[in-house]
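A single chain comes next, written as structure tokens; it is the form predicted alone.
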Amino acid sequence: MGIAGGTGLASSTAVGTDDDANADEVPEYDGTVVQVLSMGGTIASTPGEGGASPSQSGEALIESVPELNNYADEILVEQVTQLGSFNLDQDDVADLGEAARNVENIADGIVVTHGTDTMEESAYHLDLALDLDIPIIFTGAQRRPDEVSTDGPANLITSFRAATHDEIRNGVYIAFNEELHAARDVTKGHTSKLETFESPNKGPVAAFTRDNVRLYREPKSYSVSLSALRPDKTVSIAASGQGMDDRQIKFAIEQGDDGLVLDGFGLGNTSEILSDAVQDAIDSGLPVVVTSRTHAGTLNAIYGNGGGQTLKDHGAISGGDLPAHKARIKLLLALEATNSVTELRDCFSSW
């Protein structure tokens, strides 16, 4: 298998497999170039005295799975950063996006190796900010390479199959546990199980078997396009909980935040105390997006006394079915384009 660091190309010859006889029936690759952008995460981690940390390079990850050569004739590898995803920030994700843009005319597909904790945020960030003519497939692992039944190699194979599939030619996705999920809809649903990623209400875009790919939804971006990649705004998240006071929202106002996400209850409700603070925030010029801490479903403004209808009357923006952490990413990027509440509301009413 040919592997090159940075932007250089190295050629390799794909190894034949037992499935070659079925190639005409189920075409999955045609001698393509795959760019791997490595970010660290569990898939690259090893244990240490102070706890596990990412130590394996992207090149080492790819070299450890020779079967990847069945799906790409040429493989490029670039180490963008090497961190646990819980330590990534928006600048790191912007660096990743710029690396992806740099290879759009070189590669046929991009695979990003990344930690699972914030993988969905990075994927959604790029889905909003980039509009490339090649697919970007995020993947990683729930178990380190040194652990029994590590899932990294299988997830890498699934990501390569997705990145080189004839019908998956744009958009940003997460490939995990032999499923492909759209970046907008996917979320991590379990701390440790291998089948952690799911798309509530929507389901996966595709499922992979040994020799086939079954498409459930059209492979594409399901996100509105925003021109910003590297946001320079401050958006925090205020939580809702029984008996909580309004200090989080007051702090956001005092610190001059550019936007705020309120993670509400159920259909998008909160207490009267927090609702009054939301009105103060909006009156001060701080746009507020409301989401629900509930795992699935969308918002509906029904209740008064601090509920969804009250928040709507105050001028809060509905986050629809986005979870708070994704609504924050969207608001960060949208605020780079506009400060108009009307335009922000239009942005959030679109996918």
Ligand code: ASP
Second form
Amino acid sequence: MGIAGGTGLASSTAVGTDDDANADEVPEYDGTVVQVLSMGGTIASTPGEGGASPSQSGEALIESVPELNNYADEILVEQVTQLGSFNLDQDDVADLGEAARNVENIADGIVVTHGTDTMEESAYHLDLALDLDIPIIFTGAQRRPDEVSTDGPANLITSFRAATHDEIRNGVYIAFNEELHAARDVTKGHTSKLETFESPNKGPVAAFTRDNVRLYREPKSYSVSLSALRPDKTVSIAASGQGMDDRQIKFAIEQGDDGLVLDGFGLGNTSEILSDAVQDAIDSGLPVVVTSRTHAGTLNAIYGNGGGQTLKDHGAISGGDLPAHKARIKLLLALEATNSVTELRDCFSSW
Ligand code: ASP
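Could you switch over to the form predicted in complex with ligand ASP, since the one displayed so far is the form predicted alone?
Zooming out: every chain and molecule, the one shown earlier first.
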């Protein structure tokens, strides 16, 4: 059993401590290998002047939970970045994806330690962009290591159990509070509770008891595959609110954005003023995807006067049951392949 740390950034292929190793050689390990990729977040944070920030290395996190050695013969650690997840961007997530690709032939499973705030975006991004033959399990914590009853160690154990489970052999997930959620469906549902992650309408893929794992759904990716990993487009999210004007949408058009997500009300409605602006956006060549600010359920084009039927008639694309922030990730990646509205609509009508 051992823990090998790599301090390089994701662009480096080094995942072990063997300085003499040829970079092109695939190292061989005996037994079950888990690769940990560390991104920062509360699980790695300590308090400080100006607020808490991630400071503990991935290696330190793993070493603080010796029980992890019960689930892996070899634990490899790479620090991809060290940020609160509210500061991550698509390049950081692409670095993470490249680091994951680099170890596909070395590890039996990958555990990503990551902040909870945007964990679902990173997980969904990798679920859309990668198609690895090993599972990627994201985890983190709601309470820092210095807080009473920190949840990081228990979440790490759940993530290792998932990463090495015989029946969870591919796909991207979030393991948290003894549950496993599919990347496509999971969302952060509470600012501070330990049971924050949920999959509205779908439920978790699996639940972990002390000595058992109960699978509720087939563990696999529930997303289409889009091969771009490092998107270079600009897509923002315009919110809907009572009486709001259309400045956000006008700005997106003026800036020459590549696409727009309109976060609507209820079944996917918005006001007449915003739906008129959506029409202008579409007329100027911007694909617009509509989502709902309502926490659960899918869209339905029922209402006129700016409602879902009006938006549909204008040519907007339905985001289905994806929340706005996930529809944005999907649109960013899909736009790398096409800006045909028909193809984008097909892409959004499949998982
Ligand atoms: N609250 C966050 C966390 O749980 C901070 C972040 O997203 O990094 O990690």
